[in-house]
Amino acid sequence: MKIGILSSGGDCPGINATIRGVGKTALNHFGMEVIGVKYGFQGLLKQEYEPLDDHALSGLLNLGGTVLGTSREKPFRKDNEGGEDKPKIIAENYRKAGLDCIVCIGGNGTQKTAWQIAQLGLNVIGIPKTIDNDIYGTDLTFGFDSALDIATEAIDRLHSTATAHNRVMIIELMGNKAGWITLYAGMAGGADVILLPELGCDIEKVNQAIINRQKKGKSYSIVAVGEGLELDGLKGNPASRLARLIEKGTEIETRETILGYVQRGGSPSAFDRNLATRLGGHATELIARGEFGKMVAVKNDKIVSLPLEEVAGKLKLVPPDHDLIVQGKRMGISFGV
């Protein structure tokens, strides 16, 4: 068999470990031929490939980013420029390359595109990738643990400067619609206020929580906020608006930090390296068994698979009764609601 591997969407720690997991299993265990598709679905459109032999797959386990490159090409968008029939081109190029399957490593948009490609009659396997941990159907995605480590360390570091200046320090973390990083890093880093896109925010309750801390002799506060939080009906960059509203409402000096792309750069954590290896290996097993049109996933620490049609277009959001939220409230942490 001949298989292709591509990575699409945002970069993320663990993509290279996944490429390695798929490729080395395919080559060494199943005797398959493996090619890398450059720059996501754009590579399928432009026939940009490179052979992936054992030498090419060496040294990838701890490497951040993606050696195949990535793009946000969405071939099924109705407003594609140039009027090209991109799905038809992809199907033609897939067959020209002699592929028996294409492995698509990516987030929600990638899994949806993978499902759409499967509808063209092509063999596809999806591997979930995102630091946001918001892909439906899997308990975990690789990249989340690595980003969580970085975010937690950043909050740890803010404690010292907040203490020194008796300030409110706000840290804005990634997660446009899902607040998994904010919840887990906020709890692990000892944030006093944790604001999630799923729950929204009452600024009066946030200010009151900070004032109450001050009355108890706690002269500083840490606020962790998800980048997708809507504030005053507005989206985008909530940290700056929060800083103004908190300083005005509490009369406490307030500063913001937007952690940004640092969260998804650098080497993957040991956990993510192993998860990526497990997911990649299972994806190759599915190919060998002829079980296509599926996404590999984690369920109760077991690697499983489910049909792409069950995943496409869905998000996994933080539920309001998540045990970390319940426990956080019991401990006096404010969630702004």
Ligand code: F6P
Given for the second form:
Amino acid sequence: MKIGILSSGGDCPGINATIRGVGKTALNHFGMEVIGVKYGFQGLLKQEYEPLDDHALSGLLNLGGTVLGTSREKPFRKDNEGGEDKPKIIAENYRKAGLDCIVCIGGNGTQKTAWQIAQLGLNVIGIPKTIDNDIYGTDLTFGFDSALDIATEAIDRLHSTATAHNRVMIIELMGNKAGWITLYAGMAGGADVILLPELGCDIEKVNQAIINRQKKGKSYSIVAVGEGLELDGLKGNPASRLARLIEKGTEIETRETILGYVQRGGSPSAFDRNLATRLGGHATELIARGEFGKMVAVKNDKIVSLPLEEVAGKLKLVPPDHDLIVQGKRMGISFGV
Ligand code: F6P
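Can I have the other form now, the form predicted together with the ligand, not the form predicted on its own?
Below is the entire complex, every chain and molecule, led by the chain shown above.
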């Protein structure tokens, strides 16, 4: 069998470990041929490939980013400016390349595109990837644990400067519409206020919580906020607006940090390396068994799979009764609602 692998959407630590997991299992255990497709679905459209042999697959386990490159190409978008029939081109190029399956490593958009490609009659396997951890059907995505370590360390570092200046320090964390990184890093980093896109925010309650801390002698506060939080009716990029509203409402000097892309950088954590390896191996096993149109996933620490059509178009958001939220509230942490 000949399989192609592509990585699509935002990069994150663990993609290369996944490529290695699929590739080495395919080559060494199943005797398959493996090619890398460059820059996500763009590589299928432009027939940009590179062979993935043992040499190409070495040194990938701890390497950040993706050796294949990525893009946010969405071939099924209705408004494609070029006007060409991208799905038709993809199907033709898949067959020209002599592929028996295409493995799509990516987030929500990628899994939806994978499902659409499967509906063209092509053999597809999806592998969930994102620091956001917002993919339906899997408990965890690789990238999340690595981002969590980075974000938690950043919050730890903000404590010393906040106390030195008696300031409110705001850190805006990635996650798109989901607050998983903000919740887990906020709790791990000891944030005093954690603002999640899923819960929204009442700025009066945030300011009151900060003032109450001040009255108890804590003249600094750490606020972790998800980038997707809607504030004043405006969606996204809340840090600077939030800083001004807090400074005005509490009269405490406030500064903001937008942690941004460092959350997606660098080497994957040990957990993400092993999760990526496990998912990659299972994806290859499904291919060998001829089970296509599925996304591999982790459920209760077991590697499983589910139909792509069950995943497509869905998001996994933080539930309001998540135990970290319940526990945080009991400990006096404000969630702004
Ligand atoms: O999906 C991962 C992610 O980092 C989100 O957390 C973030 O909102 C988005 O990608 C940024 O997209 P881009 O890399 O296209 O700027």
